[in-house]
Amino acid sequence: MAYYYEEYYNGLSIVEYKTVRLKKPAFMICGLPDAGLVGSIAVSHLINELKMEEIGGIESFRYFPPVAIVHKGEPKPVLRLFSNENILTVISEIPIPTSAIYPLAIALIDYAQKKGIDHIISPIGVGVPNRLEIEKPRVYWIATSKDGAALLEKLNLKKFEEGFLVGPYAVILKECKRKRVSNIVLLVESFLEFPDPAAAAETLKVLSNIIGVEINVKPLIEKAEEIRLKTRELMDHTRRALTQMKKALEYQLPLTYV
């Protein structure tokens, strides 16, 4: 497939197969492997439900393993970009290597700014020890802008007040705050080491209200076991990556606030 556009960011390349013009307000939704694969499952379901079009991808000879993703007989980037009217999604087929987290976060934020994105949305699973006892996982939020906070305050959700975030979404949050870019973080109670479609469904319900698009989560619940089986290997690789990143720190409170 010929590239329409390609740009390099410190060892990463973002390519587009066609021109991308998004309506306003524009949202970038990130589906990067993390606790419970919440973001990955949610964004994969969103892509299918909204019949989003694949428009590009992200590759790196420096940071990513030598992996070729083949879909319908065609090689694909390990991170793929999809769009639909005012939504741009990023989904990864591999856990993000620790060395790639900072350059990837910076590249995504820069790319979002160039595309006129109003809000970068990060759906995150936060592993809780008693997840089996929780029937309906709660969703919390963080926002780096007043506009983002205004969207979330209308939804009667609890703000995430104290704690650590670890991994790619943590760096996106910090860099967005530093660069004055709107980052909406949705944190849902989830399993840490097992794929959690139910937690992804709760995140999508909130996301639906933010982006103003109805998202049917019923298939996600009905196919939960199938999804767990399909994502088992990705979860296993992600679990090892999260261990290296000290994901367990998220159970701590910062010393400053004890």
Contents of the next structure:
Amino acid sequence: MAYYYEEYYNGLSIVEYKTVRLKKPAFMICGLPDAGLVGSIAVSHLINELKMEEIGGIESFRYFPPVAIVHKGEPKPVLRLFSNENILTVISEIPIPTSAIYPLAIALIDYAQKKGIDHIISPIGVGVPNRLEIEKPRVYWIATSKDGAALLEKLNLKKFEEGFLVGPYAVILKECKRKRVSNIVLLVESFLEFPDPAAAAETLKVLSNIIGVEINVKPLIEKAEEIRLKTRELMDHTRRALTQMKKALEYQLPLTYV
Amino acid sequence: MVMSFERIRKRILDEFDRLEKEIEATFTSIMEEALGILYPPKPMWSPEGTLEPLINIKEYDDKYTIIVDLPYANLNTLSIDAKGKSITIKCLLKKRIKFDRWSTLQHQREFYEYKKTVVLPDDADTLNFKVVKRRECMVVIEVPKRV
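Next block: the form predicted in complex with the partner chain, after the form predicted alone:
What follows is the whole complex; the chain from before opens it.
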């Protein structure tokens, strides 16, 4: 695919293969590998279900390992962008290296602003030690804007009040707050070290209500075992990256509120 | 235009901040590379048809627990063998799974079994392990500690 547009952000470059104009309200949904690969599995399913078109990607010679994803004989960036009418998704084929988290978060937010995105949505798995006993994982939320909070309050979900967030989504959240960009964080109870398609399905049900698009999660549930089998290596690499990011802090209570 | 002292100070501090982040990023990437050389990654599958499951080991005061994720496994064929400090977990898949385009070279691969050997610390009483829970192809193995 020929590059139509390329923009550099402090060691990262965002490329587009075609003009992207999103309808309103516009959403950016991030699928970055994290606990239980919840975001990755959810966004991957969304891309397939909504038959989204690949419109670009993100590369970095400074922060990313020298990796090319080859699809149908064509090299692709490790972070890929897909879109349909009013949704833009970001999905990563590799865990985000710790050194790339800050510049990537800043670049994504800036790009979202340029694309007229109304809400950046982060589907996150929060590792809970008793996940094996939980039949239906609960979804919590955080919003950095009144508009975002209004969308979530209607859904009768519990707000995430206290605790640590670690990883790329934590930086996106903080930067969105600082830049007054709407970030909706959906936190679902999940396994930390095992791929968790069931948790991803619960997030997608909530996401469906937020973006106003029906998402059929039945195929995701049916293919859960296959997904768990196929994503073992990505989960293993993500687990190592999360250890480096001090992910275990999420089990700790913030000292300020003790 | 003359810049105020405060603005100059802020610019210097911002520059220090940027440099600090850059040094940290460089150091992290050097460490990541060094760790990669020390512990070269190995695939979680073998051409002979076995898959390595994901596991999670937790230590408690009186025991170790090993959670093993065995998607698509036939748990009736689960076998767990203890020998010394090691526990070997084997389980056949529900049926042989064939992938037409597996891994980088997109070869056809067929898998039939999970296999993983876990080495526990010296105080693990591996001979007295017990399987305590099985759900959605997840197995929890409890290994008591020696008193």
